[in-house]
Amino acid sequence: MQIADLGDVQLHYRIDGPSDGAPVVFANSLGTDLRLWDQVLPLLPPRFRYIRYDKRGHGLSSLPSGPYSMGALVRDAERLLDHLQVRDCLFVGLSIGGMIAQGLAVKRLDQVRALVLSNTAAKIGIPEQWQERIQTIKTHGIEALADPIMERWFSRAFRNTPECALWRNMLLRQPAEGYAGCCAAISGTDFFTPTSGLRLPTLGIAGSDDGATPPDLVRETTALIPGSKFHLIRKAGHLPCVEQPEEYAALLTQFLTDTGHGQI
């Protein structure tokens, strides 16, 4: 475990793989920490340098006062990659992590050479629903939203397994202020225009049972980028890397090959 002190925020990150490997960066979803990728990483080619981090207000990263802006979350990722001297990475972003990925690619094409936009969109929901969620968290805590969130995160079959309880516990252990702060960032974000200007290799991934970012929404965002590819993972919800890690890893591995990552 390592901490990058970026001044106004301290980000917890982890690096797996050789120090000279081509970088692959992961940004996780709202309400999860970097363990989101635990089942996928062992299935990926060992020659790459895999970088994961907890966004502000999540996991073992610090908890700045909210609300947060998407600009702040993008800047956190930018400064972390500068801190680690990362250029030309393949950036994998899931949900809010996919929004961060879009913003970073627009801002710093020297840092990002290819994108995986997983279970995400240029715009997610409407401000009113995010404000309602923020108010519920402030009044009753994350517990009040946990069951509906599990329904969006996972297919019915997975929700009936003991493992689902672990992910519910992870959600409940995120700081309420950090969760609400990131809800505010999503609420204020519409990347439709900037994302449509991107020109880089892009793979979109959706889950057939995703109740947060349905497949058509993910497909619509991915289609904004010319030449992009899209894949639907069946029997999976908002976190297909958890429900179908083998298929998810196979998609990432194929995309690494297709983009020639690490061969430039």
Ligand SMILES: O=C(O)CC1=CCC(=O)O1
Given for the second form:
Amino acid sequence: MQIADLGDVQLHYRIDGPSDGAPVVFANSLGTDLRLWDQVLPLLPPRFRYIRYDKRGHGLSSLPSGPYSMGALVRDAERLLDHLQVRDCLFVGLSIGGMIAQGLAVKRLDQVRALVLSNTAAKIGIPEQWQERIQTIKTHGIEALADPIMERWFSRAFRNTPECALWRNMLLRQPAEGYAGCCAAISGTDFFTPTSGLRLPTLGIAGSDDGATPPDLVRETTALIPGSKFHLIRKAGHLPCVEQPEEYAALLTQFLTDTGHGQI
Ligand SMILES: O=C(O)CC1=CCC(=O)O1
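Which structure goes with the form predicted together with the ligand, now that we have seen the form predicted on its own?
Below, the chain from earlier opens the complete complex, with every other chain and molecule after it.
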């Protein structure tokens, strides 16, 4: 169990792979913890150093009082990577994790040398929807929103499997204040202009059945970065690393090869 004490927040993180391996960092989505990557990691090349963490208000990390700003979430990632002396990582961000990825690449190009923007966008939803979600959670708890969230997270076929219930449990066990705090951060974020200025190897990944960040939205954000690539995973919703881990891992492996990660 590893924890980075960053002063105003304590972040739970986990590292797999050799200590001298080129770093690959994962940031997960709203309502999930670092176990989101459990099925993908064993399928990736063993020579890299895989770092994943629970963002503030999620998983085993501490729960600062909300609302949070995207600036704070990006700063947490930045300070965690400084704490771990990480430079030149490949940063994989899914959904709000992909927003953190964009913000970090804009701020700290020394830390990030390539990006995977998975099921994310420069702007997700509209502030009114996020405010409504925050209100519902404050009044009734996350449970009140669990069914529509499952519909965005997973394809219809996956929602009929026993595994889906486990992911629902993960959602329900996140602290409501942490979840709502991150909703506020998403609500206030529009990275269209800063992301348009990024120049680094980028791969966009979308899920055909994603109800939160549909394929065209992910494609548009990815296309803001010249030379970027885009891949659509079929039979997957917002969390293709859960529904199609083999295809997801194959994409990351190919991108690691294409970018020559760790070889420069
Ligand atoms: O809508 C959802 O619950 C999915 C989602 C949006 C942003 C994020 O991180 O997850």
